[in-house]
Structures are given as structure tokens and as C-alpha cells.
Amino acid sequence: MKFVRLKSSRPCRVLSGHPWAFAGEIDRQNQKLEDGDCVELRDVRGRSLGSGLWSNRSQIAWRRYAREMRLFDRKFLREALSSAVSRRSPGQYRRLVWSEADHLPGLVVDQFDRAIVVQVLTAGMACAQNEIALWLKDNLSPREIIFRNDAASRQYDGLELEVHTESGDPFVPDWFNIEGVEYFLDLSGGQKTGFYLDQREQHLQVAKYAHGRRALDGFCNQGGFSLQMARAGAASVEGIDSSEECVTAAARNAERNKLAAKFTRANMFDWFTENRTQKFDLIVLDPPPFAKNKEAMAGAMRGYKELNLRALRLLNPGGILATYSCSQRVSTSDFLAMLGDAAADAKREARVLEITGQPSDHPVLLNFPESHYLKGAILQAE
């Protein structure tokens, strides 16, 4: 196997438990490294760290798959897709492989039933692409694998967008029931894989809160929040998204469902300035991800406070705020100090009920914080 080594003892995450190592930090030792090489890491004392796939064109320059030398071939791949599948709790609707923390660097698995799509994001990933379809057929049985290589992160590694089935046959959007809930899924066209799975434990904690009471759904997506508020028998449901398709969808799903919700399409802060009246019993807050890049952060934290402030001033006293974010970058203690000062402006007191994170199927590797991108909080207003 080749190696490459650091170019200093200086601190660098990857010394720390860190699978990423960076250009920048590595010294190729004059070596001529393809993409999707299987490429030991070691120290400026030669100690290793580990086996990783090589990418020459990212800034990622190395993704650990094993701590001990390995190669990255067919046995590897077999044994590491087994265990990621073994390690998650029967069902229909789930993630099968959570990219590094599967120890399967730029691969994304979710099934759907007996549909499976899978997101290959990175050049090391890319060449076992055939290899993980043919595992995937002989012990899932799917009946049908959908590549979703359309994320715009594969650009990084030199990778070409694109959507296909493994048939060849285009994957016609179908009705599919999560969680007791049908929705109407375009999982060739539709955001990330399809549906947001990892929220849909929320979307049943959160209607646990919902019976009786007058339920408002901000950045509703498909529905999830709203229909399983719904059908837990809140008073009234109302949704808003900024995506004409996605209001458009979340109608379809509630008719189908034979579930009265109501579903909007606004800018959720210009509709809680034109609504600033309203008052609700129930508010969900899912906003998509606000800090993309360590530029964003200042601006993703107060649009956050924004958000979660005007939704509190709209609590009826004892009401239940469920907010959420999805950026990798603000942290579960940035998040809840976030909430503490818009409670302080809006001058109510919150208390925590709940703080909530990733579902188990969506793992969070400890000394890889990029891991954990999903936190939230279900609060009440006194």
C-alpha cells in the first residue's frame, strides 16, 4: 500500500481522531496518487494513522476507512456494508450507510421500502460504485436501486452529476407510508434521497404535543410535521415552505390522507411579520441548512434567533416551540445559547422539554463532529 506522510507535529484534527486530512497537511512523498487510491496516513515519526481513500482534486485529500492497514478492495467493502446494515433496527424506512461513520467515506444508503437510493460522493467511492450495487442486490432484494449522484459535492472530487437506476428504467414517483403517513415520492428527483428520514421519529415526538391544539408548521417541506400533528388530532394545522412544489406536495399527501392541514407558500420570515397577530398552541421550526461555510455562521445564528424569537412572541401562553437546525457547523451549545437569547428578547420564559438530535441510523462518530449535523429542541412558553 502507498503511504504519505504529515508534514509537521504541528495540531492537526486528524492526529486527534479526526478521518480527514487535508492537502495542504501532507506531505505526498513524491508519489504519483490516483483518485480512489487506498493510501496509508502516517505521522512525522512514521507512526500510522490509519488507511484512507485519496483524492487529488479535493481539499479532503484523505478519507480514513480503517484505523489499521487495509485495503479499501471487494472483501473490505463487503464486510463494512454488512455491518453498517447489522448495526441499524429492522424496518421499511431507514439509512443503511452513514457515509464515515460507516467507516464508508462518501457514501449514502436509505432505503425506501424496497426501493434503495444511494448518493456516491467521492472519487474513492466512486470506483466501488458497481461493487455496492451488487451487494446491495444480493442481500436487500431491492426492486429497485436509484443513484442519486446529483449532490453538489461530487464536483469537488472531479465527479459528473448525474441520476440513474441500476434497471436502467426510470423510477416513477410512488405513493410510500412512513410512519402510518402516505407520501407521494419522487426519489429520483426529489431533495437529498427523496424524504428528510431523519426526521421522522420527530415528526411522532412532536405530535405528541398536538391534540387540541392550533399547530403552525414552518418550512413544512412535504408535510411530515404537519400530517402527523394532524392525524394526532391537533385543532388546526397550518404549513408554510417558500417551495411552490413543496406546498403543492404536502396538499397532495394530506388529501390522500384525508388529513385537514392547511399549506402556504411564503418566506417564513415575512410571514411571521405579516402575521404577527396569530397566535398558535403548537409551532415547528425546520428551517434548511443556514450555515454553509464558517463565512455563514454570523448570519445563519441571527437568522436563527430571528425565527425562533418572532415564534415565541406567537405562543399562547403554556405553547410548544420545536425547532430544529441541520448545519453542521452551529453546534448543539450554539444552538441552545442561540434559543436562550431570543427567549430573553421576546421576553418569555422557555422550558426545555426535550433536546433532540439524530435518529441511531444516522450515527454520530465521536472526534468527527461533521457527524452530527442535525440538533434541535421542543421547548415551552410560560
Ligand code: SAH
Second form
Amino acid sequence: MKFVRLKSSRPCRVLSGHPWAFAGEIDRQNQKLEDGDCVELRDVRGRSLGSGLWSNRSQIAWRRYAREMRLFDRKFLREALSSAVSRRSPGQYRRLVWSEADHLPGLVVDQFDRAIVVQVLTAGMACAQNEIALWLKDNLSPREIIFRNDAASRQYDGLELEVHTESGDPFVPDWFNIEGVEYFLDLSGGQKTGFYLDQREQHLQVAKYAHGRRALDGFCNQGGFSLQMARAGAASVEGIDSSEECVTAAARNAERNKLAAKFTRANMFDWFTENRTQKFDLIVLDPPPFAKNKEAMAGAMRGYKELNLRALRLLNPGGILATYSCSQRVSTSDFLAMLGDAAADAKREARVLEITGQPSDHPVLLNFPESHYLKGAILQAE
Ligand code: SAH
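For comparison with the form predicted alone, provide the form predicted in complex with the ligand.
Shown next: the complete complex, the earlier chain at its head.
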């Protein structure tokens, strides 16, 4: 197996357990390395830091897949896929593979009943794409596998953006029953891998507070929170999203499930400006990741605070705010501090009912903060 070395003994994240090493940190030992090569990384004293997949174009040149010396061959891949799937609880809608957190850096696999959606995100993992499809076919007998290789981050690895199905036929959107609600999903288009599976437990959790309450679902996407709140007996449900496609899909889903909910296309910031006097008993805020990079952090925190402040102002006494951030860069403590500021400015006392995170099929790796992207809190305003 080829090996590379860290250039210096200066502290860097890979020395404290993080699974990435950056191109600038690595001395390649004058070797020609190919995308997808299995490479051992050693520290300056020659001690092994594990085996990783190499990518030539990305800043993240080395991503660890094993602490020991292992080739990333067919045997390793099959073992890693089996262990990832066996760690999950049984279910029809779930994430089966979550990248570094499952020792498969650059690979995401979601199951939607008999359809499987795969995202290959790095040049290293792209070399294994055919083997991955074979394993999925042999072990899970899906009706179709959809390769959603259209995430923008692929460009950092010099990979093309493309979507294709294993059968070669176009994917036909269909109804999928997730936690008792039917959604019309196009798994070959739309945001994420077709649906926000990472919020499916929260849809139900928040719905527990919905009975008899006037609910607002900010950033509603295809209606995940709205429809579960309506199903749980909310007095009224209003969902807002800036995407026309999303509000149309959400309305169609409501109709199919015979649930009463109204969906409006609007920018949430503008909506709050134009609706200062309405009152609600339950508000959900589930915005897209505002803090995509370090530079965007300050602006992102202002955006989160603004939204939460406005929401708190619209809550009746005893009202509930279920609020989330899916920015990797925003930690749970940043998020709670921002909520504290928002409550202070809104002059509202708020009690923390629940601090929430990711469902267990989106596991968090302790030394890989990037795997912990979703944070949330359910608050009650006095
Ligand atoms: N709550 C959803 C997921 C929300 S994802 C669920 O559980 O399924 C974030 C959503 O915010 C996307 O649907 C996106 O279209 C929408 N969005 C992005 N920017 C927005 C803005 N400024 N105002 C309103 N919606 C926005």
C-alpha cells in the first residue's frame, strides 16, 4: 500500500481523530497518486494514522476509511456496506449509509421503500460506484437505484454533475407513504435525495404539540411538518416556502391525504415583515443551511436570529417554537446562544422543552463535527 506523510508535527485535525487530511498538510513522497488510491497516512514520526481514499483535485486530499491498514477493495466495501445497513433499525424509509460516519467517505445511500437513492460525492468513492450498485442489487433487491450525482460539492473533486438510474429508464415519480402520510416524490430531482428523511422523526415529534393549535410551518418544503401537524388535529396549518415547486407539491400531498393545510409561496423573511399581527400557537422554522462557509457565519447567525425573533413575537402565550439549523458550522451551543439573543430581543421568556438532533440513521461521529449538521430546539414561550 502506498503511503504519504504529514509535513509537520503542528497540530492538525487528523492528529486528533478527525478523518480528513488536507492537500497542504501532506507530503506525497514524490509519488504519482491516482483518484481512489488507497493510501496510508503517517505522522512525521512515521506512526500510522490509518488508511484513506485519495482525491487529487479536492482540498480534502485524504479521507480515512479505516484506522488499520486495509485496502479499499471489493471485500472491504462489501463489509462496510453490510455493517452500515445492519447498524440501522429495520424500516422502509431510512438512510442506509452516511459517509465518514459509516467508514464510507463520500457515499450517501437513502432507502425509499423499494427505491434506493445513491449520492457519490468524491473522486475516491466514484471509483467504487459499480461495485456499490452490485452490492445493493445483491443484498437489498431494490426495484430501482437512482444515482443522484448532482450535488454541487462534486465539482471540488473534478466530478461531473449527473443523474441516472441503474435500469437506464427514467424514474417515474410516485406516491410514497412516510410515517403514515403519502408524498408524491421525484427521487431523480428536487432537493436532497427527494425528501428530508433527516426530519421525519421531528415531523412526528412536533405533531405531538399540534392538537387544537394554530400552526405555521416556515420553510415547509413538501409539507413534512404541516401534514403531520394537520393529521394530529391542529386547528389550522399554514406552510410557507419560497419554491413554487415545493408549495405545489405540498398542496397536492395535502389533497391526497385529505388533510386541511394552506400553502403559500413566499420568502420567509418578507412573509414575517408583511405579517406582524397574526398570532400562532405553534411555529416551525426549518431553514436551509445559511452558513455554507466560514465567511458566511456572521450573516447566517443574523439570519437565524431574525427569523427566531420574529417567530417568537407571533406566538401566543404558551405557544411552541420548533426551530432547526442544518448548517454544519453552527454548533449546538452557537444555536442555543442565538436563540437566547432572539428571545431577549423579543422580550419573551422561553423554556426549553427539548433539544433535538439527528435521527440514529444519520449517525454523528464524535471526532467528525461535520457529521453533526442538524440541531434543533422545541421551546415554549411564556
Ligand atoms: N421542513 C422541511 C425541510 C425544509 S428544507 C421538511 O421537513 O421536509 C428548507 C426549505 O426552505 C426548502 O424547501 C427551500 O425551498 C426553502 N427556502 C429556502 N430559502 C427560503 C426563504 N428565504 N424563504 C422561504 N423558503 C425558503
